[in-house]
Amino acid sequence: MREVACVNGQFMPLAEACISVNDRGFLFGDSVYEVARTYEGRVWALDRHLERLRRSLEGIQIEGVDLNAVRANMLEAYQRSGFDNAVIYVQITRGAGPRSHVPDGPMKPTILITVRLCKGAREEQVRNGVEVILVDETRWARRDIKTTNLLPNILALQQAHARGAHEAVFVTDDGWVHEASHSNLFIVSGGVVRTPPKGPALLPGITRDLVLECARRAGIPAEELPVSREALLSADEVFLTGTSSEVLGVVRIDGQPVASGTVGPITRRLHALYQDRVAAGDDA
């Protein structure tokens, strides 16, 4: 087993992968990315990830990318790695050229794919839950586009880790909560699951959508409605979703317990339902 990279269709060990110092992804963050994971030899929700990648490319107007070729290279890179459970990272930049804020004509996109071992959430985190902190919303207005411009997310997560927390949840000036630094956010109140609606304010998570579908199939009331800071702090349960972390209960916010301070029953049920869906290979 080994970490693998594919740069513009050429495969190599990850440690040997290079891009141009003139690449706009490196110079300006002029790029988008996608992260998929695998389970026991199968790339999970690949069609959904590629569709989101297509929307991101359209969102920043990168053209000339053959997503069928990207799919084929993702699968081959994964096969070459030998990992069963892996994380496949795809980054597509506008390309390389003389440093200028506005490209001088059409460019050839740079396509990077890497495969690493997936670690996922630790067993004790799933069992006992995690703590999050609240931070001010400082990001740009098109957070539905999965770009590599992640500095506010990184700083927020660094702040969380410095305080012994797992994640940072962004709160707007007017008191609305949309998502965390690298997770989607859910609350449970009165037996109803709620998550903020899709739109420019948050990334439409693949796991987010799958968990909503799991809830509705199981007859658990689930809605996509705005979540206020007050609703978050008074919720019966809070949980996060993400490609690597799956469904992860939140038991403390800024040092204060969420309800009883333990992972709630609906969170545990949704985690189990998601695991069942993975085992069944039902990612359509």
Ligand code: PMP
Given for the second form:
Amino acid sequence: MREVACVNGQFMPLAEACISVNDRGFLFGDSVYEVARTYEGRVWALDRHLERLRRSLEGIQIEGVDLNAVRANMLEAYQRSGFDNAVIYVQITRGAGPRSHVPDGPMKPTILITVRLCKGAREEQVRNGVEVILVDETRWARRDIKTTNLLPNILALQQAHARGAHEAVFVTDDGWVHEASHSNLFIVSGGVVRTPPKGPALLPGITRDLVLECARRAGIPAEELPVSREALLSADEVFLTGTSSEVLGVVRIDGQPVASGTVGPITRRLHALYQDRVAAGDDA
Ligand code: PMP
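With the form predicted on its own already on screen, would you show the form predicted in complex with this ligand?
Shown next: the complete complex, the earlier chain at its head.
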């Protein structure tokens, strides 16, 4: 088993992969990305990830990418890695050329795919839940596009880690909470699951959608409505969703316990329902 890269259709060991110093992804963060994971030999929710990638490319007007070829190369890179449970990363940049803010003419996108072992959430985190901190929302206005411009996310997460927390949740000036640095956010109040609606303010998480579907199929009331800072702080349960971490209970916010300070029953139920979906390969 080994880490594999595919650069513009060429496969190689990850350690040998190179990108031009003139690449606009490197120079400007002029690029979009996706992260998919596999379970026991199968890429989970691949169609959904490719559709989001298509939207991201459209969102920053990168043209001329054959997403069927990207799909085939993702699958081949995964196969070559030999890993069962892997993380497949795809980054597509506008391409390489002389450094100027606006490219002189049409560019050939750079397509990077890497495959690594998936670590996922630790069992102890799933069981006991995690702590989050609240940070100011400092990101741009199109957070629905999955760009590699992640500096505010990285600084927020660094701050969380420095304070011994797992995630940083962004709060806007007017007191709204849309998502965390690399996860979507859910609250449960009075038995009703709530997550902020899709739109420019947050990334339309694949896991978010799958978990909402799990809730609705199981008859658990679930709504897509704005979440205020107050609603978050007074919720019965809070949890995060993401491709690697799946469904992760939040038990403390800025050091204060969420309700009783343990992972709540609806969070546990949704975690189990999500595991069932994964086991059934049900990602359509
Ligand atoms: N929001 C942000 C900002 C993220 O980076 C991620 C992880 N890609 C998510 C939400 C969760 O998305 P997904 O479930 O598709 O991994």
